[in-house]
Amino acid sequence: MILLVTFLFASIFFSIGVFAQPEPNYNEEAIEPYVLPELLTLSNGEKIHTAEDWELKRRPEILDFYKNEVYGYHPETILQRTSVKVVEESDSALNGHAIRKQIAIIYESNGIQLTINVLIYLPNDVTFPPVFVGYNFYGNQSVINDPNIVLTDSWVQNNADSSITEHRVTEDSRGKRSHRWPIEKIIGEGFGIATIYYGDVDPDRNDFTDGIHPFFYEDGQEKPSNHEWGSISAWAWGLSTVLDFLKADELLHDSSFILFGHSRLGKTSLWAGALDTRFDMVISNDSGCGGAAIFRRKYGETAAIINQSFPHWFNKNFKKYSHNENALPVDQHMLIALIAPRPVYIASAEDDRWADPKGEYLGGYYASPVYELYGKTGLTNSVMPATNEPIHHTIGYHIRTGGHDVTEYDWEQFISFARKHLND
């Protein structure tokens, strides 16, 4: 009888849409009026007028709001890596133009092991080159067709790619995402690149029994508490862990490091860049909701949609803001402002309405007052630029033709932006 009643209630709920995926809004005229949280006003009403007061007072307050209400706190315990192994190294990669290194960062505790595999390419004619650092979606072997790259052995997100079977990669996956990673061009421009499969740190599924989370659990704990980290914060932790290694490498200890991410990993790059000021520059590409886009616009993907589809990305406290974005004590212009005064670049795509290009631009525009405190120039016009007309101020932005992807045009802008600001 109980089972029958439960089934009937579930049927009713599904029929009226309680469990249905919320419908995204793509109509600008349907966006309800909203007021953004004050960027330069403390919770007690005190106004911020200087960069010093921003850093000492307002920035820590905003950062704490994000940790508690959105992405979650990292554990305070420092996890000591067990070992670092050079898996493979060559000084004649890419037809002699590059150094290739493959590193395994290994953690072991209480009978469990986690290995973060880092793939590095560096130009062999540049001393301490600036390095793009970013996650990939399908394993290091997917970024370039190089038979020397070790296949990932981590769980891989299920998708329609026939080269990935039962959540494990095959040889056919080599170079499958090389269009997103123009490594030869990057090397030719004098930059290095370090990439990591994000599933090495935390598999992208609603399961907190694997990945990095269990290393920090207390006795009897099986999942993070309401205020503790979700997957985006775990991935951010992984980026900082990799940066620890890169900054200690003899070929890189005087290099600049440019944090890059696409889509959910663009959300991650912004959060990791806010947490770790050792990253010299931050790039988000098509990051959308939970990334650069303003939550309160509720355009395309929303808090409700993302919490239902990917409940593991944020902490549990964030669930209360589904259909309730106006109650958030923060919005994403504040996330971008946390990166100041370091350069940040926001990239959008014309057909990627899901990621709300206008909301992404406004995230940068409304972050600009903090950059002005440092004498930097952000986005100075509330109106978006035309398609394929990039802005390369300290806050940079472009919207290009096409959809949700990383293209050659994007990388041309990232490289140009990095060269301009790293040489300032």
Contents of the next structure:
Amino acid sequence: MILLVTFLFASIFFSIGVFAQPEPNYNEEAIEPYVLPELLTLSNGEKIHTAEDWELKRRPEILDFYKNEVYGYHPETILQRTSVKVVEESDSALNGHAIRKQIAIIYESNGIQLTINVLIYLPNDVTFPPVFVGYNFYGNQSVINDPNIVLTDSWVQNNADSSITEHRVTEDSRGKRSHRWPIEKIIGEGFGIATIYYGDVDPDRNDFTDGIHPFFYEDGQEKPSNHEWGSISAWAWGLSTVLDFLKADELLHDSSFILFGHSRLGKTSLWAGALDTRFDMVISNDSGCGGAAIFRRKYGETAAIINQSFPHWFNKNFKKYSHNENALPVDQHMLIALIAPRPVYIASAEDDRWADPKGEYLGGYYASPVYELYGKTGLTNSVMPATNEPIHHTIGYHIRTGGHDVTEYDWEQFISFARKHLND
Ligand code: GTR
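Now show me the form predicted together with beta-D-galactopyranuronic acid (GTR); what you just gave was the form predicted on its own.
Let's see the whole complex now, leading with the same chain.
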């Protein structure tokens, strides 16, 4: 009887949509007309005509909107509370072609510690190589099959891919994600790579008692308040903290740093690149909703869907924009514009409709007027390019064949884009 009543109530709730996921739209024709918030008009109506006014007036205003209403404020990196330990180093990695270095960044406060493990490969024959910096989903050991890679302690079950969700890191997961990280190729092209398991900074679950957040709570605080940081901001904080130490490393202090991230970590790379102008270039791969894609299109994943599935990614204030995108004071062209004039690359995949490839393209297209203020070229055509026809302006873009993943084709584009623009 009790079971029957519970079942009846659950069915009613589902049918009226209390628990149900909103249905995604994949029909371009069904997109309602929308008006984007103006990139080059201050909230007091004043128009912006110069790069200087953009930097002094409009950019801080937009950055503030994002902090308040989307990703949440995060504390400034506090170097005094961190120390670094070289855990392992070899100058004969990858058959002698690379230096491998593993460092542990230890953040300490009130007697508790958080350890961020950074795995670095650098080409042996290049001084101060440019370095791709990016998070991985499954631990540093997953990016390459190398028995020397230290396993992190902060492993937690992660729901991103059911094929490797076995709780703690095991020897089995060494190299499981190597197809996304063609490290030998990257090294062979003269670039370095630094990667970090994102769960070291904040485990990816709706729980604010773990990861970096509690280190910054006021007495009695148990979770971030409405305007404070969600997980994407926490991961962005982690990238800036790692950058502090990379920049101080004797092998890297003259290097350029290229942020790279896929999917939720592509959303993170855009936000981290917007916040921290020390990153010389930013790449987002299949970043979708909350990344490069325009919210107001509501194509594929939407604010309502993402807030329901991943309430911890954004701040509490962002919840009020579920089914209410037009009330947002920003849209994602503004996130991309915050990176200007630094080069930014947006990568999409044809079958990754969930991430709205066209919305990702338009994010770059509508950001372009800010690049133009600096005399740079963004995406000039309102129509997106054909599949596998990359654009390498200061805003770069491609849509490739295939699905939600990071492929060799993607890396070929990232490398040639970096070569072309790093010294702009
Ligand atoms: C999906 C999520 C996307 C994207 C993706 C990923 O479940 O809806 O926003 O971030 O995960 O990170 O692989």
